[in-house]
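As a starting point, one isolated chain is supplied in structure tokens, in the form predicted alone.
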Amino acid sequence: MATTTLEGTARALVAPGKGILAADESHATIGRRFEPLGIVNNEENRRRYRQMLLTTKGIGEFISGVILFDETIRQTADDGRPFVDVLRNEGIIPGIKVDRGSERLADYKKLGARFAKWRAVIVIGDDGRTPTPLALEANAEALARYAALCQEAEMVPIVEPEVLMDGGHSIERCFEVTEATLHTVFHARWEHKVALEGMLLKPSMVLPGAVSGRRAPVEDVAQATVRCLRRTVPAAVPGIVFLSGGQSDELATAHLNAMNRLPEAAPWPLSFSFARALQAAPLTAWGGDPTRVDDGQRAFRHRARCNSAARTGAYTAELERSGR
């Protein structure tokens, strides 16, 4: 395993100013967002959507990285050329969502794939007895070996422990849910003997349930969540890349940019690997519609620009308002 080749993918994961796409919907996800505006989810649509995304003019300025299905790292740009390679003239390191076994990884590695992602589901229960310990456990072993396996193949690893917003828990028990996740977590990477240096952890943000009636603060969220952190992730890690998790575009902009203004600073970058809070933007804008390409992705440059922005702690209302 070459841990200097692999630190060095993960800290340009985590360049200043830029932040990773991820555009790894599944087939029935994407299928989700399509319908409301009215998009029959076929495999061409899916491709121009995403050909729309990836090739936007200049979104290496604030994208490090994408993360691409397994359909999708294996097509290609109207002009011929593979979806790979064009993120590669941009400047953008392609990455995979591992879905469907890490015996792939040899594979998707010699299409191009740097990096591989992994995603394990935390549901904070209204008992408040779960999850349990053994689902934590089962959870942050399968990260742990899906982790080893990616640096084996010299691929950086990263891990995501999603503590899902869903239920109706306060914010001080989503902390206590994410501290015990990430705390099993990085035990279980000891043991498999994953490391630090050369994965990138993308946690969840602490937030109250989505059906809790109450919304915290966007300061409250930011120091909730940097404390849990803290508590809990080595400093060797090269970096963390946030989920949106459900949360609006701007919202989840305002509490990335909240946490890099906090006074004292965290020990890694605090970046975004975001889905939805990248996409819902430039897929309504777009619609489906081949006339309104430029329409898609000048929202999605737009939004790209804002969470660059908020890597410094410089998002503002005045810079949102600029892309309307």
Contents of the next structure:
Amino acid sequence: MATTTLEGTARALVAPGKGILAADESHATIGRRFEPLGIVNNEENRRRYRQMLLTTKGIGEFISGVILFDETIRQTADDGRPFVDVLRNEGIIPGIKVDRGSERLADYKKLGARFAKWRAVIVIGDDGRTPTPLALEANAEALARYAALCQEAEMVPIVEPEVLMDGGHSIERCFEVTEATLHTVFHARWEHKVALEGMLLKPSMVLPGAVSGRRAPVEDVAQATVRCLRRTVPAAVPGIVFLSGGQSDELATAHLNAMNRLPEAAPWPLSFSFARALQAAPLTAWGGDPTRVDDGQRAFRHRARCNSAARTGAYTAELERSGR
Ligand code: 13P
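Complement to the form predicted alone: the form predicted together with 1,3-dihydroxyacetonephosphate:
Complete assembly follows, chain above in first position.
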């Protein structure tokens, strides 16, 4: 295994001031995002939408990598350039979501992907008893096996155990489940001999459940999340790239910012790999209208700039307003 190359790619993905755009929605998920705006969910509209995002000028200043979907990695821009080349010209590393099976890894490598994401979903039940240890082990085992296969194919695995925000649980319960999840994930990673230096972790933040009726202060979320990661994630991991998980875009940015302002520096760069928190604003601004591509790109650049600032704790209300 070419650990040096893998480590180089992993470190480039969390380079200072940069993070990842997850633009890897399945057809069903992108359909749910298009529907409220009346955008028809067909291949051409998906291509036009991804083109709007990926051709945003200068976005490589804030975005290190993009996770593409199986359809998108094979698509081209209006000028005939494959999207993978559009990204490379901006100095952005192309990646891929492999939820549909790791046997495609060699193909994706040929198409230009240098990293790959797999997501496992953990649901916190309101009964206080789920997820069960068996459920956590089964998910961790699948994530570790995929990560080992990625490294064998010389691609950096992004390991994504998402503890869903859905539910009425407290922030303390989310902490407990996230701690157990990450502990199990890193144990399975050890058993499968996945090189820590050649992977990235994409976790959820530690939050109260979306229907708990409670909202934790931004500081509390930042502290709980970093405390949980410190207990479970080896310092040899080159970086943490959070998912946004359905938080509003401004709140996801504020949480990342607060984590990077904590007095004691974390052992890993704390960055982002957001889908909704980077895309909600540009999707609405574009709205499927070819005359509003500039509006969409401006909104995307602004969110990318805000999250880039959050990497160093430099995100402010003033910066947020500057993009309005
Ligand atoms: P969100 O940021 O919308 O949670 O998406 C991240 C992701 O890649 C989910 O798999």
